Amino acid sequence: MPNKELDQTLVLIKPDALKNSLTGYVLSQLSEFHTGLRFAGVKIVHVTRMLAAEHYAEHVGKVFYDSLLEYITGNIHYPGAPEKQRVIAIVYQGPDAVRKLRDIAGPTNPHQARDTKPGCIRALGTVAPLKNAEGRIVGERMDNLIHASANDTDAEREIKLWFRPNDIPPAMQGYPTRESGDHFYFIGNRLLTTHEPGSVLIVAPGDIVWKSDLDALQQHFNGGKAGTTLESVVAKYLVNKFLEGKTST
């Protein structure tokens, strides 16, 4: 029987919540007192374009996709201020984690949240119109303060996208890990096992990595069919690194 104490979900406190000084409010609403859940991992992330694109991959081609990337990377709420562009990424853990946090977060659309679940976190958000080059409204973007994983499958994918195993205490890791026996480097969307000038070390021998990530790295390097993109594995290793001129982020 699965250990329900290891149920996990990802929460992102987004740039609009940070700009409006709602961090304390959000954390209080998601506290162990209210949810019965506990922190398993927390980090402050300057979101790269690669990480943003992988997080929102399901929305590629939609009218609001580019705006979503600008939103989560902080370019909309903190234009020209990279020192302020960040999100707070949190892994919450405990029985029924996904459902509990989705319930407290509320509906994705802040207007719907105010109408159907007043008092939820997203009821404090806004809906921003999107305009084309001619100034005509073509869609909308939900500035809804936080992200919470929609289901257990999404939670696993998102936690592995944003967190390395060693960002989470070993006893609180909810997914299988493995020790790497190889070096893996990344440069210009290429995976290497030996260093080239300008390449970034992703994994070294002895590092503990998600088993699914190590499988994907080996498959990508050997030219096999991997179940996930190389960028979805690599993105978390490039978080908060200075990479200008070295690789695509």
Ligand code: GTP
The other form holds:
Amino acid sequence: MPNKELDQTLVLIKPDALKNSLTGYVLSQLSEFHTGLRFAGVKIVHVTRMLAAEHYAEHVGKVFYDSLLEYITGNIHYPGAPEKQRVIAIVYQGPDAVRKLRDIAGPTNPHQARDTKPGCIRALGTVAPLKNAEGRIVGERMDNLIHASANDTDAEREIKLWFRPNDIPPAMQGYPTRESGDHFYFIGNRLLTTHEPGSVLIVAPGDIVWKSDLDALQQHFNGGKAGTTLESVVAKYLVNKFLEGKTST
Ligand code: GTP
Ligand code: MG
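Counterpart to the form predicted on its own, namely the form predicted together with the named molecule:
After this comes the whole thing, all chains and molecules, with the earlier chain placed first.
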């Protein structure tokens, strides 16, 4: 990004941090006083399976993938309690945002974090045994309290995955936007431009959306080749609208 003041990164305060009442500690560590970074957007998100799968798409097929989705959706720390299953998603902005937050977060594995970087946030995390259906230990799960984007490319993808432009003040928006001239509705795994019973309105004429999202919606609707999945665009519009598994009331 040419203007370093607009550098951005996505942070997620994960369910284990919320359960352990570490939110205040994490926010203090990330404050402008310590990092020189500012809030550009903040929201409480009940993480759907769709959003979780898009966020961690790079880990599909790995032994820890299913437990990673269970973890980020809150099913591990708040089983059976959807009213407590949430993460805090934050866009931080300012020079070198990605590097600064990766640095304060520390290594992915909390054991390694404690060994090599005492004082980093993830040094307060835990590593839990990962069991199969028979209860046999088949690996481990890293409950590491926060997510921070790994690089600028990931930050752009992740911020657009979790946030709509108008979740962020206009002067703080770091990526190109466009005004939609169309209605787009979502039902099942299909996109519509006119309403059908049970479909969800994603975008209406006059809405300001990420340019890349609008391009992708138009390409998906026209059956062309889009550079991104439909779910990666749609997921944020379904956030906090319905309970998991329901796309209409
Ligand atoms: P995030 O900020 O959560 O994306 O972590 P990261 O960027 O430090 O790590 P990465 O994106 O590679 O992995 C995402 C998450 O998957 C981590 O936070 C861990 O919970 C989990 N994970 C990654 N690698 C491993 C691994 O080798 N073993 C296990 N058990 N979990 C892993
Ligand atoms: Mg990562």
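None of these values were measured; they are calculated from a predicted model. Numbering follows the first chain given and starts at 1. We call the rigid core whatever largest set of C-alpha positions still superposes within 1.5 Å between the two forms.
Chemist: Using a rigid core fit, what is the CA shift at Ala133 between these two forms, in angstrom?
Modeler: In the core superposition between these two forms, the C-alpha of Ala133 moves 2.9 Å.
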